[in-house]
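Take a look at this one chain, the form predicted alone, written out in structure tokens.
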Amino acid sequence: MKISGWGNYPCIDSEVISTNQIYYLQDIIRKKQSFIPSGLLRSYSDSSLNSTTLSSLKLNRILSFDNINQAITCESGISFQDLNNFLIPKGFFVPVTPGTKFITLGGAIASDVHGKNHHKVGTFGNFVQSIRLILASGEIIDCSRNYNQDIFKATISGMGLTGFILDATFRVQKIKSTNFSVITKKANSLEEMLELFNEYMYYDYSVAWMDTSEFGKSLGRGVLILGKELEDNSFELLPNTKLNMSFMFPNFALNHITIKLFNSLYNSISYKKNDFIANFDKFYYPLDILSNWNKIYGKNGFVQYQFVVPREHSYKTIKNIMQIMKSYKQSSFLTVLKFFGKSNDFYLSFPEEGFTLAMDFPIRINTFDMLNKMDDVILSNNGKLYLTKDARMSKEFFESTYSNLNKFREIKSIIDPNNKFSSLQSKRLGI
């Protein structure tokens, strides 16, 4: 069948194998030469693509929940949506979530996902206590910070390349409400935006939308969104009402002009009320209301470019990146800026202390040439790109920016010497 990541690029034919029989999975892993685990295929990259994919979606059970020690054990194919539905009525929530609930636990671990609270708590991997894994030999092992520690550090952020995650135990967060007090602050320039982040760093949650279609004095303008959980003992789960993007937009629909119009409109009407109350769904997952929103980019698909640079290089880097966009007459339809706290010790984890910017670009004739020029800026400012969002980075760039890559390769060569667990991305980057 045809499969792709969320960016609809690349799209390949793959044999998708889905089972909840562990012995059958072990047999496939022993016999097949090359495959990659997959979940809901919400990574933007080619990290879950191979001619054979092992779907985790039928392994979606909650195995145990300890409300006293605030820990839960689940199979890897369970979605964050199902986790929320189970945890919230009990007064708990996942400790870290990205901008969509339509990801699996296994994907969250493999990507070591981050959210709007990274500057406070770090990545999802910080809360994982143990993982049960099928290795390339078919053997099932447990790993944690106390045993098989190197495999544990390689699996969290390891893009599915160390083994098939069967289940994992992780800590959950006690909550007092599903409602958030939200404050918005408008920034008229990039300099103002970075100053606002620094001023409001004490907030538990922060994220900014940026307008990449404006230049000159307005370059980097946007809205900083700050959130704090209320204490009203409301644990409401909203009805799962969504709009559906049922057709693929024509490729020409998103262009420099239409994106500029969208950004101007968004900037003028967004968050007119400075303070408001938002349910967790609206606060965490604003894009989930529109199913298949990736279709607006057309049949050629799109790429997301997400980088992180140290704080001291952030202004110069973001300004240079936006000037490159201007020279190519491109704008990003969705642009998100966040601040990361300290990095962790997982070998291929993305976040480093500093600012991270994520941008979406429809695939055009000159898109990849533009991104190559952006790579030069990121490299010269000690930055890196997020593997979960990348579908075109070069091997040389990757090797220059991930400092723990050799540690990962060492563990990988021991537990998977024939490189059975592999993806289009891992082959492209030589992981």
The other form holds:
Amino acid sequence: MKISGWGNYPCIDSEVISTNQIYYLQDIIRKKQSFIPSGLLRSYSDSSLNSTTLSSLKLNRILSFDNINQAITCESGISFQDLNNFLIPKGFFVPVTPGTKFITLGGAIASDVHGKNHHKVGTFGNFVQSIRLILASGEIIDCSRNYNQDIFKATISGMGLTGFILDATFRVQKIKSTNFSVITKKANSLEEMLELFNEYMYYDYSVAWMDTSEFGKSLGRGVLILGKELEDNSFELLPNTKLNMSFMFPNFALNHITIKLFNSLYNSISYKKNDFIANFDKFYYPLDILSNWNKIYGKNGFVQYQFVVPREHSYKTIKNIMQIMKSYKQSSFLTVLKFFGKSNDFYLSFPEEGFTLAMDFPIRINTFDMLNKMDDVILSNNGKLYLTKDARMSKEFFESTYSNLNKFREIKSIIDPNNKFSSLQSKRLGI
Amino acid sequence: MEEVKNLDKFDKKTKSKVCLVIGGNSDIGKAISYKFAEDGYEIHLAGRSISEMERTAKDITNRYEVESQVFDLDIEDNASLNNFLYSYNQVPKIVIYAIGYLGHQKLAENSIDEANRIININFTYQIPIINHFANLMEEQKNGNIIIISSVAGLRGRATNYFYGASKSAMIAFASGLRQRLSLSNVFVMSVLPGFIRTKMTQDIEAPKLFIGDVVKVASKVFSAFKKKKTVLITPFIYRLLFLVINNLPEKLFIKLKK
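Please could you give me the other form, the form predicted in complex with the partner chain, since above is the form predicted alone?
Shown next: the complete complex, the earlier chain at its head.
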């Protein structure tokens, strides 16, 4: 069966094994030589691709829920949508969520995902209490901060390379409402934008949209979106209304002009509304209403480039990156800027204190060349790239930017000496 | 089969809103049980692999806030069957028989063991269980039995006629039982699913149009049950397909092999 990540690049043939029988899964893991666990395939490129993939989607049971200790135990294939539907009527929510609810618990752990509240609470991994893992030997083990701690630290952010996450227990957040009071602040330049982030750091949720079709004086203009949970005790699940893009756009649909048009349009629309109330679904998951929005990039697919750099290097890095983009006559359709709080001790976790910028680029002849140039800037500014988005960084670049890689490799060599758990990405990067 | 004795020890009162699924690990049985749990039914899962069923039972209880229990039952083992019927001392409101074995057609053509296994798991072994609950329900004048058969039982085909024959027997059995129990306010429903993607069929390829989704099929079963529909063929495309297949003259049908 043909599968690909969210960027539709690369697209490969894979034997997809999907089962809810644990003994069968253990058997497959014992017998097969090379495979990677997979879920809803929302990582952008090759991190959940291999010639054999072990789909977790049929393992989606809720094994326990403790509303006093605010802890839930679920199998790894449960989606955030399913989790929210379960938790919201009880007055709870997942503690951290990325910009889509179509991810699995297993994926959230393996990518150690972050959300709009990272500067306040950190990553999803910070809320995970324990994990049950099927190792390459077929053996099932528990790991947590107190028990098999190294395996725990390698598994959270471990890109599915330490074993198959069977189930996990994590802390949920108590909510007072599913509505958010949203405030938008306009920034006319990059300097202004970075200052706004500073000024409004006390908000629980923050993220900015940046217009990357503008250079010169208004380079870095955009809109900072701030959110605060209301306390109106309304716990509302919205019905699933979705627009489905069931066809692929032609490869040329997204070009310089349409991107500029979209960006200017977005910019002028966001001026008008300063403050408004948004339901959680609209607030957290604005793009989920357009299912398969990835198809607007056409069959060639796209790559997302997400980096983080320390705060003190942020201004010059972002400026340099934008200049490289300009020289390659590319611009990013959707560009998101966010300030990360403190990093954690999970071995391959992405967030570091500083600014992170995520950009989408359609795959063209010069795209990879441009990204290589960008890598040089990131490297010289002590930055790094997000594995979950990455499609093409070099092994050398990866090795010099992930400082705990050797600790990860050490654990991996003990629990999976033959590298049975491996993806196209892990082979590319020698993880 | 040995008769289960000490029937008087049973809690003969029909438990309100209890749904017992025979084949608690089968994908179809499980999917249907979720629908009844959503409707407020207490769910009892009977089957092999207790630890698997326990995970499902916990999920049902967490999601729908209904009670759930698991029972060890291996229908191929007579002692296990008797032990189950003896220890399960109650009459549920609904019994669903959801055990199925596709088997290997080619193997069955040369091995009487495989042929027997297909016939027994799909048909023979259900008799003591269905008899047991049918009699109790008849006595109570209350209850429902849902038997999951297959469209394969509608006409035998070269590629799976052992399986088809056993499913055909189930259809006839359910039909007769329905007629008998209609006098006692006990409802017997036959479900004839088409090709559904489950672990039983995971290695079989089929055109996308004809592949049913197990959750959708379960929804159909639930709503048909509520409407007291006696025979359900689902997904809908199979009703059209078998309208044609069932009316083909045998001479023509023979020529259709592959």
